[in-house]
Amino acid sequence: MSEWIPVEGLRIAIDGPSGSGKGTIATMVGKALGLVVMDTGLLYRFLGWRVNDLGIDLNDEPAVVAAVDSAVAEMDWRAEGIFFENRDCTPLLRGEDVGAYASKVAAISAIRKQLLELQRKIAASGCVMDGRDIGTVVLPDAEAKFFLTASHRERARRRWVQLQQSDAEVTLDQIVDDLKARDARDSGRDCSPLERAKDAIEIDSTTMRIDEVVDRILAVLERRRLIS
């Protein structure tokens, strides 16, 4: 049982670049909430992981746009993860491999205005949704929104963690390369880049423990009277 009552239709942005920490903290307040959590980065995550097993290249837009059309029909996206051929895939999607696949489809316009209604039909009954262009494109009258940031040394350093866990084989100096030049790219591409929303509170992370972004979201949803 959660310990907050959110107003009916809740929908909490909260976006940021890799590493930043959102998805943990879109978890945790959603837990908090009892609110769905989307992780849009995932979705992305699973169609590029797709695109490649299928052998496509992935700098072939009309290729990986026909592609996508049968992977979004196929795959099953639930708050627990996405379930592919009657199996949860989700454990596949998380390598550094698949996160330069994902953020490659994700600056292709046509696949971005194709899942745009996909995000936002889930969104309807309230949610915690986090990505990237969550704030600005697929929720842009969002009733909360946050934009999470953090140095790219300390978004490199939680990562490196991450993989720690996996025996994944990379230095914190690759993963620090790893996340300006996927910055460069969701920031620089021409359709739903990077940035913050106007209305968005930005929280900068990186000297706080995730306890304290989360009693942060939660001060400002309550003084909003959008929980109580």
Ligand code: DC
Contents of the next structure:
Amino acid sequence: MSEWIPVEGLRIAIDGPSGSGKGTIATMVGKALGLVVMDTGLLYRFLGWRVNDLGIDLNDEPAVVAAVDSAVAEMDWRAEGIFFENRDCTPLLRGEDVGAYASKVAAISAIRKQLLELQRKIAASGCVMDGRDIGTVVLPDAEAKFFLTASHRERARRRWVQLQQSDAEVTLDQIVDDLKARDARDSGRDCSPLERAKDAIEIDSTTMRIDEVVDRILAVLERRRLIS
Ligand code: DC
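How about the form predicted together with 2'-deoxycytidine-5'-monophosphate, since we already have the form predicted on its own?
To see the whole picture, the full complex is given below, headed by that same chain.
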């Protein structure tokens, strides 16, 4: 049983750059509140992976848009992960290469528009949703919004530790380069760039433990009477 009771339909938006800890934090907040956690990065990762797997050039925008159209119809996005052809393909989506494909697909505005309704529908009955544009574009009226940050070095270190479990070949320097490229693409794109919503609470987690960040979020929610 969860420790807290959220108000009905509570939607919590958690945004931040790669390695800011939003995935882990969202999972822990969701668990504490008994809310479904939806990782929107996984959605873009699946689409990037699928388009690449079909042999489509990720720079060929019309071809990518057409492929994404059918990929969305073929997948089943659940709280546990993304299912494709009746199997959970989430473990295939976590690598750095797929992150780079995802970032390219995510920069195409037609694709972002297409995914809006899907994300809103899933969030409607209450959830913790994490991504880059949840507080600004997907759920601008979310009941609570948080924007997580951490220093560049700390983010790269966290990502490296995480990847040691799968992609052991990746070096810290490669991750730093990849983070920089991805930050530039995610923050510099015209459509729904990564940015803090004006009404989001920013938490710099560089020197904080995970449980301290979670406690801070829960304290905000309790103070606003969104949980009891
Ligand atoms: O959080 P992540 O690393 O799994 O996200 C993969 C890519 O998807 C990342 O480059 C940014 C993009 N993304 C996005 O543009 N909007 C979101 N809401 C979530 C992810």
